[in-house]
Amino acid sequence: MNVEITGAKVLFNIGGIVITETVVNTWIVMLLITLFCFIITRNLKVRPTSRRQLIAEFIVKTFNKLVKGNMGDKFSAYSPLIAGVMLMSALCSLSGLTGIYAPTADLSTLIAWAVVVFILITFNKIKYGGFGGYLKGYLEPIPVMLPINIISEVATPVSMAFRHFGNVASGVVVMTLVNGAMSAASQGLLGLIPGALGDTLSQIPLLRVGLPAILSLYFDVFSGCIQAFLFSMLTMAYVSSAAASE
């Protein structure tokens, strides 16, 4: 059984709550990230004495620098959030390499992240401009712009979600088509060999070794990591600009 167009299968149902591959695989990724953080942050010292602590400090400093460089010092508290979003996005996309369903290939995952971004944008607009200033912004530059401003407000996070989803989902579709084509070509070509040898070899998708692996480096690895970076950068840009515009 499939869920809409995403291909995420329903695994089981608990009290009317549908649990899909997306939910399970997302929790697996979160568990791995939590376990990694637990391991590298154990028994930290004032002065690093282990490679594990050096790695932990490097990761923290990298994300702190990234957030401060793009959002400013007053948003330094957002470093854990941005780190979490980037790591979740990248690992969810890369999980497809293991053969499981990549959560970022499910639109519901990206929509949920987009809702978080929308809440952050709204929160910062109200925090720095006041609730009255937030409502007034929908009427600028003239009141007749109200419908367009509302659409623009909602379209910002939604476009982020669809951009991320489109790139990851298209990679999944392309790789599925390539693997299918290579399997069919392998069966057709090797099936031309007469006798039992041809019958045996035609069942082995030998042509799936090579081209699919090369394409996977782009669609599954490079593209997935780039989309994680872009989603995080856009989150920082929209949140910081929401505060600056008020």
Second form
Amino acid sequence: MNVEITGAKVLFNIGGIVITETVVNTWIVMLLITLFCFIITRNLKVRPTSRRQLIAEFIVKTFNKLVKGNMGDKFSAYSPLIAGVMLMSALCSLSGLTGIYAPTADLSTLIAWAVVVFILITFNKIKYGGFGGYLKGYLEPIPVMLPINIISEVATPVSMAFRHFGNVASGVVVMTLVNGAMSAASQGLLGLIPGALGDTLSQIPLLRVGLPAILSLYFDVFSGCIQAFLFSMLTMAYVSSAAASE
Amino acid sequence: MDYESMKLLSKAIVLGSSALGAGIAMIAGLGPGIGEGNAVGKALEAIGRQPEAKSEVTSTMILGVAMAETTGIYSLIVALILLFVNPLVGKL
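Please give the corresponding structure for the form predicted together with the partner chain, as opposed to the form predicted on its own shown earlier.
In what comes next, the whole complex appears, and the chain from above leads the way.
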């Protein structure tokens, strides 16, 4: 029995650009979401007749309500972004259930998303406070606070990325360890049966049925969905507070 | 002691210290545990006083608990890096 915990494996190179499992799996998830959106928005009518259109309207209405409730009417244009981030994050975490490498278990993915959020925050601060107001914000409440303000500005995306990465990656590590331990336990226990029967049975990790499934429900499903929700909630909170601070 | 075994010994010391450091880093798990316990306890009190606000209190609580978990997650990342990336071995 060998337990192997590694990061994303490098699949191939394209002209010096390294393509890892993360990139490929992210594109798979993106294609799935695009396909889903493409299918449910065929033949839209003013009066919905198909079940497809009702599903599409339900999703759009839910996200519009969520964004308006958390950010105010001024930011209703952010609804597609929030919906995209939430679905992408949730599906990336859940894709780990199929046995492929979950893209959110790679820090690079989360850093990229956090940089998007950081740009949005800065953009909104400059848009609503002016460039001078944005720079002046670093000297509030007294100029001595400048280094602390810079650190807290940088800490926002870093903490968002690390929080999501840590949750998903810890789930992957714990599940790998539990699966390895269960294989070893069944090999040891069933190996006690004498004769050829024991030799055959000990090759099958029977104890891996049951407990890992229950743990996976928390570590993969619950944790992934909560983090997707949290990431989009924090995006909304930070962006709307960036605009309201001036 | 010759050079090779010295090198092996120093690597062993660094690996062992990394494992110890990972374990010590996870003591930080105490903080989020206490914090989350407090948050859930207060949420239960709130639900007890106002059972009709249960869904709202629960969703806010889950958000807050996930936020409070962050510090524990930081220590977990430090421990994972110490265990699996072994950044200190390269500094020998």
